[in-house]
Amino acid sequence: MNIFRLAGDLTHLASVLVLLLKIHTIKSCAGISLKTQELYAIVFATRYLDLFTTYISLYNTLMKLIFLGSSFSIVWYIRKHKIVRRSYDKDQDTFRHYFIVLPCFVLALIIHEKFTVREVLWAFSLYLEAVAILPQLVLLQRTRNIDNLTGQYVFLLGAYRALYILNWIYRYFTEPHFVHWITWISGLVQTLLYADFFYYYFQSMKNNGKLQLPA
């Protein structure tokens, strides 16, 4: 453990927080892409598969449940809550994000540590996670004028990655051997699909004034 691991599973731990404050206390999941929900739903669930099997640290084991638990809750808030899926809008979260459920699980089935079905479907969870936002960024893209919440949401998801890398590469410079070109490759592109975001992100700020993202 490191400052920059531990900053960005804080980090990333926050941004799950904002967006359960959201639906919890304005009873509300409008600018939240359901389709990005399911799939880090799918993410937990596939890399956590050691949760009952290895254990590593407390620490460890709280994060997973926490990840795990919470992706699966929202979930169940858009989709079933009463009060919660009624600011759902369905018309514009049209993005078909099964699509690229299966091009992940081919490349890890190619493109792997190991051929087991654990490290496969870590690498299919590493893939797909890359792309996870997608339905989200598309979503927030719509509809143009975004909330407080859903934005912190959005810029604290790609913060913990960013600082991930900045993980890694201490971790190159400290630890001998330490090289993870499948982690390290879709950590960058999952970083970069938020370069636009951050840009528009600082710039509201820098300006005082609502996020908007270009049509």
Second form
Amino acid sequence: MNIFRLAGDLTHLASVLVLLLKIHTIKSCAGISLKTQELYAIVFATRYLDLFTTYISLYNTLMKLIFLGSSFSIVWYIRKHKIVRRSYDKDQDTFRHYFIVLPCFVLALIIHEKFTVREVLWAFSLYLEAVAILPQLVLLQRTRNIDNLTGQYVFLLGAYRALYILNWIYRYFTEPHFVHWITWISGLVQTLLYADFFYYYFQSMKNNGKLQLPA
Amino acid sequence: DYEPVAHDEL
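Please supply the corresponding structure for the form predicted together with its partner chain (the preceding block corresponds to the form predicted on its own).
Full complex below, order starting with the chain above.
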């Protein structure tokens, strides 16, 4: 495992911890999109199905369990926790799941590396992950005044994707036959979706001010 | 053994 991959995974882990910190200690999910969290739960559930069939490493298994467990518990918190759920911006978070899930599934049926249940679901999870942040970005745009933790959460998620691209470039040059177009293109699309957010995030850091997206 | 996707990634 190279340094970019490890840094990417740790950044991903950090993003989840930031979100859990906000939800668990502040008891608030204001500015957090339940739709995005539900899409991530589907992403991990479909991608990590191989947890029971293929063993890669203890690291791999542990991380998968953490991402699965955290994504489902975050959804549970926002939906069911009696204090947290009150802070959910339900009226603002209006993205429809099936507008995203259905096209991703159809795409996975058409474009995959191998026509097996595992590979089609794997491709589906990659396509879905690429666009799962959209409801969250839409919600940020609507809320405009973004609190620190929510801003950090989205920034860390974007950074994780950018680090994965560096990881693929590194692997391409160091490992024989490491070519994965489906992973790369969906990963690139996913990272590009953060471009706008990154721009305003760094601007707000430069001006030492609050993160605010334009109307 | 052909591994079609980078399944060692998360």
